[in-house]
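First, one chain by itself: the form predicted alone, in structure tokens.
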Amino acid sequence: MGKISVYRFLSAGCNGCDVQVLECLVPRYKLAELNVEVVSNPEEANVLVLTGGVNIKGREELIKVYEKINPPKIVIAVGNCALTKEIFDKGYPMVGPPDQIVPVNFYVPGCPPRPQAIVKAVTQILGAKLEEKEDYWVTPEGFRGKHEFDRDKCIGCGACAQVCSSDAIDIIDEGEKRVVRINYGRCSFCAFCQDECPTQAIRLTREYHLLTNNRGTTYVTNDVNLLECASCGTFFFPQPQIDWALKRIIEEKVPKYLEFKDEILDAMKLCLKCRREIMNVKKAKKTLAELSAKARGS
């Protein structure tokens, strides 16, 4: 294997990527074992290491910089900001993400990503391998990492998207189905999501190594079915959400209640729109008064 020449660009992002690429560069990762080399100016590099986003100021330098990396020109984005600008893609200055500017070949997803993930990355991409005995690559306790789903538990009822501060989870609507997406290459692995859900239905696992050639990839979703209308057929809302909450209100909460429990789920298998027809109307408020006699004791 011949010498392979890494230049870094360092662009818009919080620099956590940078130091965990530096980190890679210490002896014990073995890189220079495997003729890896960090060069100083990209003429000499046949590699390219992008982290954080781009900015407007940092477009042209990233494509000059380009262009003087030898061939094959190899491009590996490092960490979130590099796959999709993550909590600055709304800033004004930035760009990008950085493969709309120029090619890339590889995305090693994180926030930031672990030196292991970012070396395990550079190795497969050589098509090398690494022995992997020592302690320092067994993953941590309570690390964070890629998601998991527990499909037996998830009610999608968007609890998840609505806490998610980096916008990474996507609520869809689809027919008979509602998907719930987690796109990790967005994710800031804060866990809110894993602590807000009221099934504990997402976990955040150990799984760090997420390298890819295709960051659409960089997905978890679930999917439960939809209720249908009773009135007008519309799929408008996540049936084990219904089932989960009827449980709650009648079994947990208030179990005198269970005598009206056909009365409640007639009422919730309507969509808003035919909720508020003058009959179905009506009969929610006739439903509710009988409730609210029962809650009394009377």
Second form
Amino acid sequence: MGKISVYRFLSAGCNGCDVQVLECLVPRYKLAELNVEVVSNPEEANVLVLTGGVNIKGREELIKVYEKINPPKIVIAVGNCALTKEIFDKGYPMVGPPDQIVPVNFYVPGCPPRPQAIVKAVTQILGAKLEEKEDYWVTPEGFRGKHEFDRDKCIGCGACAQVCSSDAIDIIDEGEKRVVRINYGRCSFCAFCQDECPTQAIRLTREYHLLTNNRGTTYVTNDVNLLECASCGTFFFPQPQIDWALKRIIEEKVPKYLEFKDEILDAMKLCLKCRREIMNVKKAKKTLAELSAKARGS
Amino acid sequence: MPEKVYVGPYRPQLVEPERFELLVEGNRIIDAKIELGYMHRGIEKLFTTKTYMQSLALAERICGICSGIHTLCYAQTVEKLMNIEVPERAKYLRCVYMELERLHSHYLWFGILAHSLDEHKAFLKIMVERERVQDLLEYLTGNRMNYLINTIGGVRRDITPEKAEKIHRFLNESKSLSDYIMELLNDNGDFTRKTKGVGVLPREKALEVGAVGPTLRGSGVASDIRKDDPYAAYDELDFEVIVENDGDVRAKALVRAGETYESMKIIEQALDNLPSGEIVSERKEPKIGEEFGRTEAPRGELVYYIRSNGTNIPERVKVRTPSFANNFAILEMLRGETLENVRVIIESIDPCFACTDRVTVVDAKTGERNCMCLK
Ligand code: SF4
Ligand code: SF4
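Can you give me the structure for the form predicted together with its partner chain, which would complement the form predicted alone we have just seen?
Every chain and every other molecule in the complex is listed next, the one we just looked at coming first.
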């Protein structure tokens, strides 16, 4: 492909991404050597770079611009707004993401993606080679990039999903498994999940080259086993969370409960519905006693 | 026969995305109107669906360029609602981070100014040097933009002696960039010629339309929230409010250039006098009631209003961003100007970023539209 002429289009983003796209022009990234230029008229462009989640007023404009782009009409969505609308998803004027309006070929996740990520994405798309020798290709310590789970530590409690600023984390219970699924294509990289996780199981790594051509691939997941309700048999609660809670109650908070350990554990093994059904204390005690007898017997 | 000229529609900010409708006669602008809403994302509504903590990330995405000051203004207002005393060290750190942000924002503006004056050499030079601020911010906060460094009750990352050392080193380098910009503005070359006497905003008009920040200070009004209503540690730091009297584009540029030196001064002092101790206080429950907060963003006074009903989700959040206030100054500045100057006048208030802006010239007789690209 000869000359790459990029036209930038932004609608309903914070413009952080657009600035990063602009920063790619700085000579140190050597895009000019690859024959890449930014043009100010869609009719002169053959590549369209989209940022932002597109609102009602931007839609018509986007369609018009898209139509003017010359072949091969490669469309690159830069930033998480352009992938999922991210934090603005539920905003009432939002009609994007852009791939709902025009075809999009590539996505560069990030909020905003580093210019380095955009430059590398462009070179990858062009099939060109990029030497990443200089320091600035390496992210500094403490950089907030793609997530990583410590699978042994995650207890499946869902605290991360509760505090997530962009609804990027889903807790999905399927049969005997609970899946914790982080969509880094929807993430604002606030690191609240990392801060809030009670067992330090989530870490934002220094990885930032996240180019994809398939929007369904921007996930990091972990799964934990769910516990079966001792009474009705439904899977209802993460097993590791029960173990963790019990350990905290007995070892850290109130050691004198140690002698009731089994009883507490038995109570925890009941799902919420069954627990509610135990209407009075007497019945509860009886059920608990029965259950623990059963448990010891087996 | 006057004809209509459209500028816009894209203005990438919260509520400021705008379209200008200019009424021109020949080459001269006789009147200007503004239409907003192209980048609207419904943020104020979204605020009422998120907890106070989650909203930090939302506040900073109102504008990626001055993202830090948005979180600070938001956090300070919430701190009033929650009655939180911020640790001294955090107050100083906030000044350091926010002045670094002002540097990157002002340098970016100079880059854009150079670009809109077709001074490509200067544009590249400024953008190249500016990368240093961005690299530094990334090193300090973990992200180049939307750094989420302020939190309710303080800041999220400390500055170790090692990091302070890096900042000092950076300041030395960035002085040379500011010197370069000052030279451009004072050497009576193209920069001066293209900006002097252009887009004049007289003092009275500036006050009348409610301009803020460098736009107002370029018209001779010494107004700066850091001095007028000090927050963080600004009352303990020594700096000047830069004022210019000409009211033209060059005056606004001189104000910003001068401010980059003041920012460096503030950062140096804050680092040298950094108190020891914690960097964040514990969050509390918000009271039932309402609070105002304001800060001096790179573009001027930023205002947050938050009403709380005592839950962990705000009932109403209202944001008045500086560019919104300054948009009306643009209208004043455009009147009587020629079409060639439209681009630089709009840029002069630093309305965040103009990405897809263009002027549409509508011939009043035939209704034919011609596009003229701004960028
Ligand atoms: S992805 Fe992030 S940085 Fe990019 S426009 Fe959206 S909010 Fe801004
Ligand atoms: S960093 Fe974690 S909490 Fe923050 S938006 Fe991303 S997934 Fe959500």
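Note that the structure is predicted; figures quoted are calculated from it, not measured. Positions refer to the first chain, counted from 1. Just so we're on the same page, rigid core means the largest C-alpha set that superposes within 1.5 Å between forms.
- With the core superposed, residue 288 shows a C-alpha displacement of at least 2 Å between these two forms.
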